[in-house]
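Only one chain is given next, in structure tokens, and it is the form predicted alone.
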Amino acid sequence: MAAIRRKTTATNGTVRFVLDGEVVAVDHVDPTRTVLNFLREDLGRTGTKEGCAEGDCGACTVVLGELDGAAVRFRAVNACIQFVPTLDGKELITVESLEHANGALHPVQQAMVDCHGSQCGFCTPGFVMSLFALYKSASRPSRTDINDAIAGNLCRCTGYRPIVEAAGRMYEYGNGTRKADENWMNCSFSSLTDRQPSRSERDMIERLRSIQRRDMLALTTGNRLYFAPARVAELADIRVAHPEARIVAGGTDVGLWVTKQHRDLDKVIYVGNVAELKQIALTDTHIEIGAAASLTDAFAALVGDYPEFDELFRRFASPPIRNAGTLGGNIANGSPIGDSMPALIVLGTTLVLQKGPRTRELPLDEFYVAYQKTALEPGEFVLRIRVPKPDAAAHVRSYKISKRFDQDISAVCGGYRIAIEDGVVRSARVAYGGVSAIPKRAPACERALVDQPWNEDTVRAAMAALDRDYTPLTDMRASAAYRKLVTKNLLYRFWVETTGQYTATRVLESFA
């Protein structure tokens, strides 16, 4: 069991995070210990709860909230595969911490009661930390932005009209009927306004700021050993002394080799406090993101240019996974199922790398060698993302094929980038994922495209070109024979919605 204090004086090997409004500090934590077993075992804190271990099911959520200039951010996560260690520099925020101080209920708690969004229970906590993130986040959500808020969060007897209803009703005891006190942390929306913030976010604000680290943390517990660098150099050095470490920054895929594959892992090195990886610029060319960058803000900026990728981004897991994951991990661990590889190939995505004080930059699409096998040499990491700006020229799009719409894996994803001119195509790049044992471009289909006229019987010819491509593979999420036809249908599709030639009954006849 972790040794816990309350501490204000920083030392290298101690974790310190806000809760409640009091700075706590943890000595001796095992790197890898989730923040869920933390709270349960060493805290007494049993409202959040276990569900599912791998961030699936939403039992678990807490909310995080970090600094964001001259604001604080509030994020929802899942504490199962969260690690301890990561939240030093933070404010964590659990059911319990909506407590008032004379026993009333916080506004989306009084909400959930009134409609009644629960019945069991056991998944109240974590449906009620995801609208407390939304509650601070957006003044007044529109129905998707509620469906996507809660799309980590499962119930399998409540049902999700009367949650859903009581995301919409939870404002009005925040600013009408019953007033939220600020002892209820009410500094909602102090990032979305030019307002002054009041008293209790300026205390906020404050004891964030007075547990910042201009150092690394570096954590040794037994043979296991923990470093959290503050800055690229740090990383760099660390990385060259330690290539066997394990780089984690979201831990949305790490936190799963811990708890369903029990993995020990004796070397860690953590990326979420170098700040320089969590940059996102925009230039006249590039969109330049950060490895550290979280999916949520990755994804933001890269909507802003490519409002196709929309629908993708957003049924990319959950919230609370975008939120703690990042799109440097999603590219460097290698799995041919990450949705946002197809997309990225696609355009031309290049990954700038280092090893030391060297880098060198590589297409994304050389990037990957073998299943779960990358280009990093020993010791090299992704140093940042540059993807090129839109070309007018070009049409482009990404679809993905799963069970479910909601937080489910691709049996394929596809991702298509075609320059016109004069009903000419001039370039193509097609890219699909989830049907082989990498992400891959599938250059026989772009052959059949390059310099033929943008027609039918040019599609159908690159359609019957993909067979050279891939060999798909077969498993629980589909048939060699069902990614084969879907893949050549994707493209139909970008055909017909690039052109619009075609009905809707005669799109289905030609698949059938």
Second form
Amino acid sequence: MAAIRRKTTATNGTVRFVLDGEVVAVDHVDPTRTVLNFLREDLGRTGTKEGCAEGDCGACTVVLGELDGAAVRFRAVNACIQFVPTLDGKELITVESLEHANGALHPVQQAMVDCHGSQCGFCTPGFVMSLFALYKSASRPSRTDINDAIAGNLCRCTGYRPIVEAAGRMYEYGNGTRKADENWMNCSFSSLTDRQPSRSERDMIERLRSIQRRDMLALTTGNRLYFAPARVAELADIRVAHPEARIVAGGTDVGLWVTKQHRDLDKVIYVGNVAELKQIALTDTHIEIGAAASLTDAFAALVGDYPEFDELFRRFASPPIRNAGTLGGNIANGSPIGDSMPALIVLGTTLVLQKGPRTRELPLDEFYVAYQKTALEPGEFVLRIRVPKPDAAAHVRSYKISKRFDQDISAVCGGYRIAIEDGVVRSARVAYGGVSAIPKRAPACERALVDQPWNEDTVRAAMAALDRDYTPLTDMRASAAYRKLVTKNLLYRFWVETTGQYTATRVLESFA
Amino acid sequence: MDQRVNGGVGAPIPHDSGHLHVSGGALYTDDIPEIRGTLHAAIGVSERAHARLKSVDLTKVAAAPGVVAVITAKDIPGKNDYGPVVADDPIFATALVQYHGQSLFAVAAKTVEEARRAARLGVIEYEDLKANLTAEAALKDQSFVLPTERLVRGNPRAAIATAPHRLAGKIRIGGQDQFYLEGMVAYVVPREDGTMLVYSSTQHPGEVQHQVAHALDRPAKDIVVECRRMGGGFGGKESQPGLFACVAALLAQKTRRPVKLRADRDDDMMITGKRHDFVTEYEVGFDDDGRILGVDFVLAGRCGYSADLSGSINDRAMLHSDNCYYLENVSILSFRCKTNTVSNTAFRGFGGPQGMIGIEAVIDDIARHLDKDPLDVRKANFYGVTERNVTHYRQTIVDNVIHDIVADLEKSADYHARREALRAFNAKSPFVKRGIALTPVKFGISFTATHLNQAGCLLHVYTDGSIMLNHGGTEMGQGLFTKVAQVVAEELSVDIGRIRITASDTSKVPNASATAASSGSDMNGKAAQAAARELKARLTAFAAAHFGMAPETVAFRKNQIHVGDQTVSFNELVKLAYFARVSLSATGFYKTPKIGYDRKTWSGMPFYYFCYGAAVSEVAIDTLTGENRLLRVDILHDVGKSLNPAIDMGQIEGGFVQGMGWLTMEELWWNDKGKLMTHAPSTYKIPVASDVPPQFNVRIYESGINAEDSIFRSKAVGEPPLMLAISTLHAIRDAIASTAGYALSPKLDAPATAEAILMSINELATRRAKVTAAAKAAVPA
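Starting from the form predicted alone, produce the coordinates for the form predicted in complex with the partner chain.
Complete assembly follows, chain above in first position.
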């Protein structure tokens, strides 16, 4: 069991984070110990629950506070698949942190009680924390914002209506009590932007500053090694020295290897502390996304240039997963059903890979070799993702089909980019996930499109050609027959949507 | 002055644990601080659906790091069985495994991780046997867990044969995992002299007590089972927790140490039973108005490998095959199919929903055939209030309010205008189609096994005037503890704040039935009322004697007792009574009156009363992909005179959403080897917040009042609202029907996933083409 101390000076081999206003130092922690088990078993903080141990139910949701320039950014994450050393330098906020020492409930908690937002109560701490993150990051959330904020939280009792209501009403409870000496926890996002930070907020930021480190964190526990480099050069060296080590960014997939498959990960390189790797830059020609940028940040940048992908990205996993998970991780893990792949492939995305001091650039559609196998060489890692900026002549779309709209893995995910000139298809890229061992392009379909008039006959021919591109399988997400059919029909939808026929093509629009 | 006490009957007060839920302070079984030396257990399971066990080698399990004990069936001193009705549920399989995921052995280790790792190290040799994975396969083999049942009234064959119109159909209704957020867990603490304290997340502590006692070969008096709360139950924790409690108890007995067994989500979903999936076939004869003249149902329920509660569940499906409709000539044949899959069990509705979906499909088919609004066909078949009011099991319905509810809802939901509007929309929208449906619910309240309709309560008043309340019901989130405390507050005219509701505990109230069949507040409320009245009677007699007044002059009002013109606080009176040596503890008991029926003839009064409700759902579907969205739902539901409208509202909304998940997205999928592949939330999708319709108008039926003498004339609310969601399935059918000009009735199985919808649309197109071709061929050249 890990040794836990309060307050400590910075030493390598010690993980330091803030909990309930105090710096906590943890020595000799197993690098793959989950935050959830650490909270429940080592600290006896049982308010945070395990519902699935795979980041899909949200009962374990906690909030992390991280320095972001002069401010602090709060984001909900799943404690069940987050490893303890990744807390280093952050503030960990659990459901127990919210209740005031005098027993007064936090505005989020009080709103949940008053709106009858809990029944069995087991999912409730997770909802409270997701709503707390919303409370600290948005001022007037819409119903869609609220739905999105709790898309990663399952409730089996209430039917959600009272929880959504509590999310709308929680801001009312902060009003009238907002004072300069107010506890930072109770200050909503809007109140922070409206006024000077309170003493409590300044103290909180100061504490976080006190535990930032400039160097690499290296842990050795038994036979297990954990490295958290702070710079790309360090990462490159460590990667070459330990090519067999598992790179962890958000841990939203690797976490499950530990909790579900009971695998031993003896060497871990955590890339979440490499600031350069999290940067997103816009050049004249490209959106350049650091491999460790969170999905939340990467998608925000992509949607800025490609609003067509807004729905796809909103429906990608859940906020806690998008907050922890990274675009580099989503790409490098090589899953056949990575939902961002078809879109990125058709946009002509390339990857910058680095090994030691050497870098090389590879088109994304050449990156996948076979099922969960990529072109990465031993010692190499994904440095950056380069997404070309939009071309006014091109239409792009990506459609996802899943049993549930939010937070589900796709049965089929299609990506389309087509450039039309004088009614004729000049270039076409079509890619699908979920219909073969890797996300890949549809060459026969593309051939059927190029140089043809963009009309119904062409699209029907291209739909037929898809049979030559893919031989989908039957599994729990869909039958082969359905996949075949819907792969074609989505291409048809793309045609309808890009030919100026103003007609409803998506049930989601019926919502508005 | 307001004479009402705080938290009396009818007050919309929050759940008694609300403040604990939101702050992480509510303790669930896994949160109870562990006693030193606690071991953690894991179960080793079968990886075959049906096989003989050739050899079981657990050497590696025993040698794994941290392992303290390994047990198999040989280590059970008592009975190797936890079956609730029939002794066919072994704790550990011996010669034969009957489903993928069946328990074979268990291990106790120092940590959870060590136990789970060790449980995977068993070396098992199997000799595979033929596995029946579906109800249809079992039917073909005539493989059943229980005898086939038939209920007949009138002469259905003749009525169908002579009817002006006849139709036949078939619908497959999928199962559903309960997906309580808190998985199965038991924590067993050995105490002196071979006795055990069992903390179990269970809807039925009394049954767990007996199951553990039998396994350990101890009398029930040696086992105490406690449950403060569950993180959801939904029927899943009615009979299933016994396995986990027995395994933990056996390991605790063997190691003489406390043992906790918490199944992780995947194990929970693979090991425990779910809602029964059904294949329902029907034949119906009807007149020009759509009135059913005769109907013949064949229900095949997939029970899994053992009987569990399948008898009563399939019975309830038969008893609810009428829903709100008068069936004069009816035959229901019910097969209880034995398959090599997990033993299906209770889930909110308990077979009722499956029965109701059958008759609703019949109604829809009739309406399409006659080109009528399905709502008109529904109304044409409704039970009458004073005539046509005897059910197919010969119970006279005396409380029918469905006409009033439907009339009210039809208006408030603007059903007819919206139906016209969406048909206009569909005519112009080639890809996205909308559909609407209003479906009613009538659900019978009581355990169909009559003896289970009893409950007990224990009530203590302490000398400071505070009150401890205990009853045989369990809290799974439904707000039972809150409602029963409201009853006590009301009866004693004291504020609810002075009442401490305590954990369900077999040593406080014995022989309690499961908290199930929606009966929790009806029965435990009445038992608590009896206990409170007993105490009140004693205090009244004492007060009268003490103040030298007649008992009729004593009145309890808002924490005070008035005796003639004198007033004394509740606290003072209690103190005086104590000094006068008046017993301040009482028990209460209740048995539901009137009910009883003969299962041999399928006649009598299985239900004390009925709950009613209706819902209108509007959906949009995408005819290119089959995707669907629920756009608007309007509900009117009868809860009698509500004990707590806020809690009842939560049950209605939550039940609807759970039912909507079952019928539209939750799909259990087994591979061809019989392994469940949807065993975690990554693959098994229950609704999230965005699946709740943007317009969700839910009302409690305000003139509702229970015709029977239920607790304060309230009605049960646990199960009935789930079936309001049948309206979503029918709204989708309506949308699909639009793709063939509403002329044909879609074949749509549940759940109506995108795939099911798209395939249904295509089948309808094929059928329509055939009909058109046949019509053309029929025209002479």
